[in-house]
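Presented as C-alpha cells, the chain that follows is alone, the form predicted on its own.
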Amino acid sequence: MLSLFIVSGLGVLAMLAEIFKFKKYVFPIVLGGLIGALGALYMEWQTPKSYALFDNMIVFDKMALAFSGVIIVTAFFWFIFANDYFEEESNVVDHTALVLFALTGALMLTAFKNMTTLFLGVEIMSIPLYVLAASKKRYLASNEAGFKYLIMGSFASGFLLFGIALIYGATGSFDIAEIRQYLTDNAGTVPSFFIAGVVMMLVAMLFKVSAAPFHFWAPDVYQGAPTVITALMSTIVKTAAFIAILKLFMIGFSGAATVWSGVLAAVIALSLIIANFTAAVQSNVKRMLAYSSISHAAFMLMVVLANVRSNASVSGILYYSLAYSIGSIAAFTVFYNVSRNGNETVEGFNGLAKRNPLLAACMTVAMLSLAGIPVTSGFFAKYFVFTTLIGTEYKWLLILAVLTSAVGVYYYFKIIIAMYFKNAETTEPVFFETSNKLVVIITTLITLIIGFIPDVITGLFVY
C-alpha cells in the first residue's frame, strides 16, 4: 500500500522539479524512494493483515506485495541501466514522470480487485508509454512506434471497456469476487452477453501481453522505440500484465473457465510457433527480442491456462517474471551499449569476447537463462510452469513447447556464437558507463543464484 503512494507521490515530485529548480536531484531522489518503496513492501511482507484501500477496489495481500517486489526491484535496475536517458536537461522531468506514472499503474494491476481499478491501472500504465515510445522525436521510427503503440492501444482499450460494461450488465458488479459468487450461484444459466465479455476482455488483456494473434504491434513498437523504453515494456508492463490476467481469470472467471481455455490454449500454441519460428529468421536484435517476449508471454498464460488455485501458480508466475525481467534488463543493457554504433543486427556482437570479455559472459549467461538452459533462472523458470500444466489435459501444449523452446535455442544461440566465433570489424573496446556494467554483472548474479536455489525463492511465496 505504501509502495504504491510512494510511487506515485515519486512522479508528482518529479513533475515539480522544473518549478523548484531541482532537476539534477530528481535521479538520486528517484532511485531512493525506490529503495523505500521496496522497504515498505517488507514491511508489509511482515504483517498477517492485508490493505485495503477505496471500498477494498484495491487490496495489497500477499500475492499483490510479492508481484509489486517483482516490479519495484525490476524497475531500480532499470533506472540504473537508462541513466543516460534522463540526462537530457530539457526532457529529464517529463521522461522521470511519465516513467513512474506507468510504475504506478502496473502497482494497481498487482492489487486490483475490481475491474474500475483494473481499468484505470491498465490505462495510467499505457498512457505513459504511448508517449514514451515515441520520445525519440527526431526519428521516424520512434514517431511511427509511439503512433501504432496509440492506435492499437486504444482498439485494447476499447474491448476492454466493452468487456466490462457487458459483464457489469449480467452480474451488477464491478468486484471480481462478486462476478466469482454469481458465477456459482448462476452455473448453466450465464447468459451470452456474459460469455461475449469474458472473452472481449480476454482478447484486450492478450493484446497488453503480445499474445499471437495479437502481437503484430510489439515487433515494430519494441524495434522503433528507444531501447530503454523497450526494455521498460518488455519487463515491468509484461510482470503487471500478467498479475492481471491470472487475478482476473483465476480468480474472477474461474468458474467460467470452459469459455475461455480453449481460447487461450489456441492462443498460447500459436504464440509458440509464430514467435519462436519468426524470431529465428531476424537479423535485428530488438525485433528477436520482441518475438522472444512473445514466446515467454505464451510461457506464463500456461499457468492462467491450467487454471490450477494454489500456491504453485502463484510461484510458478511469480518466479518467471522474476527471472525473465532480471534476463531481460541483462540482456538489454548489453544490447544497448554494444549498439550505440547504430548496429542493432547480430553481427554488431560479432568478437565482443575479445573487446569485453565480462560482458560477453554475461550477455551469455542471459541468453542461456531465457533460453531456459540449467541452471539459469529461466530453466527452473520453465520447469514450475510444466510443474503447473503436467496434470491438466494440454499435455500437448507441454510437447509444443519443448519443441519449439529448441528453435528458440538456435535464435539465442545466434547471439552467443557471433561474440565468440566472428571476428568483429574493428579491435576497438566497448565502451561501458560503470553503472551499467554493474546492472549487468548483479543481474547476471541474480540470474545465475535463483537458478542455484530456486526451492528458495519459490518458498518465499508460499503464504
Second form
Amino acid sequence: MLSLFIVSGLGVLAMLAEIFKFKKYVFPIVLGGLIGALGALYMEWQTPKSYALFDNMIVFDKMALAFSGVIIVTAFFWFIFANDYFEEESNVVDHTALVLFALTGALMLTAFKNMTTLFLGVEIMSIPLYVLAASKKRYLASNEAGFKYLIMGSFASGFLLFGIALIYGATGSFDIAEIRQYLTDNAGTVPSFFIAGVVMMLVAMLFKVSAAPFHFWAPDVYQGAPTVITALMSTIVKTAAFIAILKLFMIGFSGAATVWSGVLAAVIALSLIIANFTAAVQSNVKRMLAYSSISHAAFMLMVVLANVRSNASVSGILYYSLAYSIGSIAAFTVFYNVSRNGNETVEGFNGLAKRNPLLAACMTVAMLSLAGIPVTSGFFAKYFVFTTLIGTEYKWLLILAVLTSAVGVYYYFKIIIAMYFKNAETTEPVFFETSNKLVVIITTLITLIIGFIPDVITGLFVY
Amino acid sequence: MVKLVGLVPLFPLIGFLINGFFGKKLSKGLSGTIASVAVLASFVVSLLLFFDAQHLPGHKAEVSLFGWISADTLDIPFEFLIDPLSSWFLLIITGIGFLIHVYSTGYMHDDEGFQRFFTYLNLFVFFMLLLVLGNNYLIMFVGWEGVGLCSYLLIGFWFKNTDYNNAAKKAFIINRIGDLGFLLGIILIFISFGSITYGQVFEKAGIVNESVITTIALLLFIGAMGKSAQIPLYTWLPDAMAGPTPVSALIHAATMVTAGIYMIVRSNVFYSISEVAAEVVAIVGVATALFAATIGLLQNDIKKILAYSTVSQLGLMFLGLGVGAYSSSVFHVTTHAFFKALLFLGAGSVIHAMGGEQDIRKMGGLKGKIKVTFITMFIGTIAISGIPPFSGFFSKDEILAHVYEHSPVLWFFGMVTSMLTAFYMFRMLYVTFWGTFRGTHEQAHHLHESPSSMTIPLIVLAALSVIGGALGLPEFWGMPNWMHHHLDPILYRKSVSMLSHETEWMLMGLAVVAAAAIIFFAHQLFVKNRVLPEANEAKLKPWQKLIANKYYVDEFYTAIIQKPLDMIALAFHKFFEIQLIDGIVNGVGNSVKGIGSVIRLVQNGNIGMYIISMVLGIILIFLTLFIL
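Starting from the form predicted on its own shown above, please give the structure in the form predicted in complex with the partner chain.
Starting with the chain above, the whole complex follows.
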C-alpha cells in the first residue's frame, strides 16, 4: 500500500523537478524511491494483515504484495537500463513522470478488488504508454506506434467499460468478491447479458496482454516504440495486465468458468500458434521479442484457464512473471546496446561472442530461459504452468504448448547461433554502459539462481 | 573412526579438482606431488580404517553420507560400507595407486600433458574407491562407469594418435556391452528385492526364486566380463596398452580390471545359490585363462605379453570364483596386483631406457645395463610363474587346489595355463635381458637406469611380490591362512577344503616341478640356443601365425558384428535419416516458416484491418456462445 503512494508520489515529484530545477537528481531519487517502495512492501509483507483502501476498492493482500514486488524489482532494473533514454530526450522529467504513473496503474492492478479500480488501473497504466510509445517525436514509426496503440487501446477500453456496465447491471455490484458470491447464489440462472459482460471484459483484457486474435497492435507498436518503452510494455505492463486477468477470472468470474474457459482455451491455442510461427520468420529482433511475449502471455493464461486456486498455481505464476520479466529485461538490455547502430535484425548479433563474450553469455542465458531450457528459471516457469494444467481437461493444450515451445527454441537459438557461430564485420567491442552491464549481469544471475533454487520464489507464501 | 570413510575418496577428488582446474598454472613437480599426496592420504586413512574395521561388531559398518535418490518406493541413500572386503580393496587401490603415482612423476616427466595425466589418474582413484566403498549396487555402478570413463581417457591419453583413440573407443564400446548387463542386473535386483542395498538384498536372497537369482548372477557376470576382460569381451584389454605404461599397471592390471572379481565376491550369495551361474563363471574363466595364455606365447610387444598375461590371470581368478574359492581369488587379486604392477612398471622402465621401443626382438642383453629394473622384473616373473616361496605360488596354488576338488578336468586346464604362463613370461624375460643387444646404435648409447622415483616403487613392489604369499599360507602346512579368515564374515557359504593333505602336497609338488621344467625349457631355448622370435611373419608356421594373430578374433568380431552393424547403420542413414527423418524435420521447419509467412500477411500495418479482425473475433465468440 505504501509502495503505491511512494510510486505515485515519485511521479508528482518528477513533474515538479522541471519547475524547481532539480532535474539532475530525478534519476537517483527515483531509484531511491523504488528501493524505498520495495522496503515498504517488505515491511507490509511481515505483518499478517491486508491493507485496504477506499472502502475495499484496493486491497493489498499477500498476493498483491508479491506481484507488486515483481513489478517494482523489474521497474528498478528497467530504470537503470533505460537511464540514457531519458538523457537523450529533451524533456526528461515528463517521461520519468509518465513511466512512474504507468507504474502506479500497474500496482493498482495487482491490488484492485473492485471493477472501478480495475478500470482506473488499466487507464492510468495505458494512457502514459500511448504517449511514451510516440515519444520519439521525429521518427515516423514511433508516432505511428503511439497512434495505433491509442486507437486500438481506446477500442479495448470501450469494451472493458461496456463489460463492466453489463456486469453491474446483472449483479448490482462492482466488487469482485460480491460478484463471486452472486455467481454461487445464482448458479445456472445468470442472465445472458452478464455472460456478454464477462466476454467483453475478457476480450478487453486479452487485448491488454496482446493475446491472439487481439494481438495485432503488439508487433507494430513494439517495433515502432523506442526499445526501452518496448521493454517496459513487454514486462511490467504485461505482468500487471496478466495479474488483473488472474484476479478477475480466478476470483471474480470463477463460477462462470463454463462460459469463458472455452473462449480462453481457443485464444491460448491461437496465440501459441500465431506467436511462435510468426516469430520464427521475423528478422527484426524487436518484432520477434514482441511475438515471443505473446507466446509467454499464452503460457501465463494457461494458469487462469486451469482455474485452480491453489498455492502451486499462484506461486507458479508469480515465478513465471518474475522469470519472464527478468529474462526479458536482460534480453532487451543487450539488444538495446547491440542495436545502437540502428541494426535491429538478428545479424546485429553476429559475432557478439568475440566482441563481448560476457554479454553474449548473459544473452545466451536469457534466450535459454525464454526458450525454457533447464537450469534457467524459464524451465521451471513452464514446468509449473504445465503441472497446473495437467490435472485439467485441457491436456491437448499442453501438448500444443510443448510443440510450439519447440518452435520457440528455433528463433531464440537463432540469436545464440548468430552470436557464437557467425562472424561480425568488425571485431570492435560493443559499447556497453557500466550500468547496463550491471543490469545484464545481475538479471542473468537472478535467472540462474531462481532456476537452481526455485523454492526461493515458490516457497514465498501460502496462498 | 569409520565416520572418516568419506575422506578416502575425498582426497583424490580434491587432487583431481586442483589439477583439473589449476593444473596448467602448477609446476610439474607440484602437480605430481599434490596428486601423489592425495592418494597417500587416502592410503593412510584406509590403513586406519582397515585396522579399525577388525574391531567392528559384525566386522562391518555402514556409513550414511546423505540421502541420494528418493522417489516413490525407490530410496537409495549415499552410503559407504566398510567390511573386510572393501577395506582390503581400499588398501590395494590406494597403496599400489600411490606407488604408481610416484612412478608416474618420473615416467611422465617429459610429457606435455603431465598435469592432465595426474588429473585423470586422481579421478580414476576416486571412482575406483567409490566402486568398492558403496553400500549399494548403484554407487558401485557409478564408480564402475567412472573408472570406465577414466580408462577411456587414459588409453587415449596421447590423443593425437588415431590408433590410440581407436583403442580407447574400443575399450569404451566393449565395456558398454558389459555395463548394459550389469545395469539390467541391478534393475532385476531392484524388481526382485525392492532394494539395491547389499545388506537388504543378501539377507533375502534365500527366499527368492532360484531362476531369478541365476538370471541376476549371469547379468552381473556379463558386467564383470566387460570390465575384467573375459571371453568374449576381452579384446579391448590388449589394445588398451596404448595408454601410458603406469596406466596399464594401475588400471589395466592391478585395480580396475579386478572390479569384476570384486563385484562377484561382493555378490557371492548369488553365485553360492545358483550353481548354474557359478559353473558359467568357472568355464568362462578357465577358457579365458587358457586362450589368453596361448596368445601370450607368440606376442613380441612387451606390453602386449603382459596384457594377455593379465587376461589369463583374471581368467584364473574367475575360475577360482566359479568353484567357490572366493578368498583364494581375492588373495590372487592381491598378489597379482603386486607382481603385475611390478612387471608393467618394469616394462615401463625398459621402454623408458629403450627410448620408447616396445618390441622385445629389438632388445636383448639388458640385464647388465639396467640392473634394478632387471632384478625387480626377474622377481616379478618368478612370482607370476608360481615358484615358491614367491607370492604368486601361494595364491595360484590355492585356487588350483580348490579347482581340483571341484573338477579335475578344470584343474588340468588351469595347470596347463600356469605352465604356459611360466613359459611366455620367461620367454619375455630371457629375450629382453639375455643375449646381445639388438637395438639401434643410438638406443644402445641411450640405455640408462630410470630415476629413483621409478625404481623405488619397483623395489617396493618387488618386496611385496616376494613376501605377499604370507597373507595366505596353506592351511595344510599348519600355517594360518590370514586371507581366508579375514574374508570369512562376508561369505555366504564358507569354503572348506576336503582334500587330503597328501593330495594337496601332490598337487603343489606337481605345479612346482612343472613350472621348473618349463623354465628350464625356456632357458634352453632362449638362452642356450639363442632362439629369437621370428621377425618375419611370412616364415611363421600356420599354427604360429594363427596364435600370433590372436586367433583372428578381432577380425572375426569385425566381420560378424561390426560390418553388419555398419551396413545396417548405413541403410538406416540413407533411408531413415536422410529421407524420412530429415524429410520430416525439414518439412516441419519449412511448414513452420510457410505458415509464419502466411500469417504475417495479415499483419500488414493497416489499422482498419486490425480492428476488423478484432471485431470479427468478438463476433465469432458471441456467435459460438449464444447461438450455437
